[in-house]
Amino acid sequence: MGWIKVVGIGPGNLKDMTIRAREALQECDIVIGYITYIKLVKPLIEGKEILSSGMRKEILRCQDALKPALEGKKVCIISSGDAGIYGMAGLMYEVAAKVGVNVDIEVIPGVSAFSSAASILGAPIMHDFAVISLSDHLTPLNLIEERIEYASKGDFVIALYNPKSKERPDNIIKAQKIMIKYKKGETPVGIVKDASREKQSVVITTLNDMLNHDIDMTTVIIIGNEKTYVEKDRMITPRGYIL
């Protein structure tokens, strides 16, 4: 009986896969993704049948993925870090459910950007935190907007995605009024690039500095909450233990 399994691979090195993915990697006749993601598991994946295509072809991924399921093959198609979180798994179902087919769909979860970013900063995110992404492709930015104004009034530990590209260099730079508003300027705010990749990049700075730094779309940056600190190096936010 063929299957999917959603895979979600890590932020992109390989050491931080789990061993859950690593096996349907192993076990599935043909891997499904994006192009950067294809090249990031190929080690892995010798042999297999590969489908890869480039961005925004997330419906034809899924698409792509049902025919051979249906006729038995066992299909993995593959996101970055966790397959829920930003990922193709939600995609994955509603795809299966618009078609109408009845197919085996499991999600393998991964480790996810953010917290690949956190370990590398230090320990960021100890107390409840929120995950907000500046793409407006699918979002609109009044609403993102909105969400980075109540989790920054709540003084929540917040985690961006996706901060800046060419095509809106400035949600970022709303991003840090709406912030600031709340948050002291001198809130400590990691900034890192490619995460658990070969050519990753670590800056921590302030909340009125952040922008003085380069930033684009394999950015995590995580701004702390009112107290978060930065200790050696190392950005800490207290759980509130009584030492």
Contents of the next structure:
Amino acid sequence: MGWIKVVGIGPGNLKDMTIRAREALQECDIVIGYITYIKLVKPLIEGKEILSSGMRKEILRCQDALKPALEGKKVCIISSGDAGIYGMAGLMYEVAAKVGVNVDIEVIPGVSAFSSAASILGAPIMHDFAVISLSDHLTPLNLIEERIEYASKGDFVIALYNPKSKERPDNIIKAQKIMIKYKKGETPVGIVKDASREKQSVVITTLNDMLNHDIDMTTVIIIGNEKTYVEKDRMITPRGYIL
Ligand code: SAH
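Following the display of the form predicted on its own, present the structure of the form predicted in complex with ligand SAH.
And the full complex, kicking off with our chain again.
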């Protein structure tokens, strides 16, 4: 019987990949994924059939997985971070349902970018938090803005994904303007680029100052809540213990 496993490969470093994810990659016949992610797992998939494709080819990748799986092959579709967080997991189920085939699909979770970035910054997500993607490619901008508004109003720690690309340099500016209506300008902000990858860089700044730093598509930004503080270059959100 063939199968499809949608595998979260973690943020980048092979040490941050789960054992389950490694085993799936070992067991499979075919690996399908975005070129950049295929490169990240290259040492683990020597000798496998590899189907790599570019950005915005997500539907095609899922369609490509179906035929071999129905013919009895074992197929891994890889996704960065956690496959079920802005990843390939949901789409794989949707495509299989649309095509109307009955195929065994399993999702293997991974360490998401926010989780990896938080560990690098210290412990900024110790309390309730919201993850919001600033990509308006599939989501209307007004809905994104509304969610930032509510999360800020609710004093959630906020993790921003897809913060800035060449096509939409302004969404991060809009996001900062909304957040600063509710959160103090001195609120700590952590900017982590390429978390757990070779080029990793980290900045701890404030909500006032965050736009003065380098932010791109491989960056995740974590904005603290009212209680978040910085000590010895670590960003910490207290859980509420009395010490
Ligand atoms: N499934 C992924 C998210 C995919 S969306 C996960 O769970 O992490 C792509 C966005 O994730 C990027 O634009 C960036 O904001 C964030 N991201 C993914 N990997 C990252 C990394 N290693 N360092 C910083 N941000 C990352």
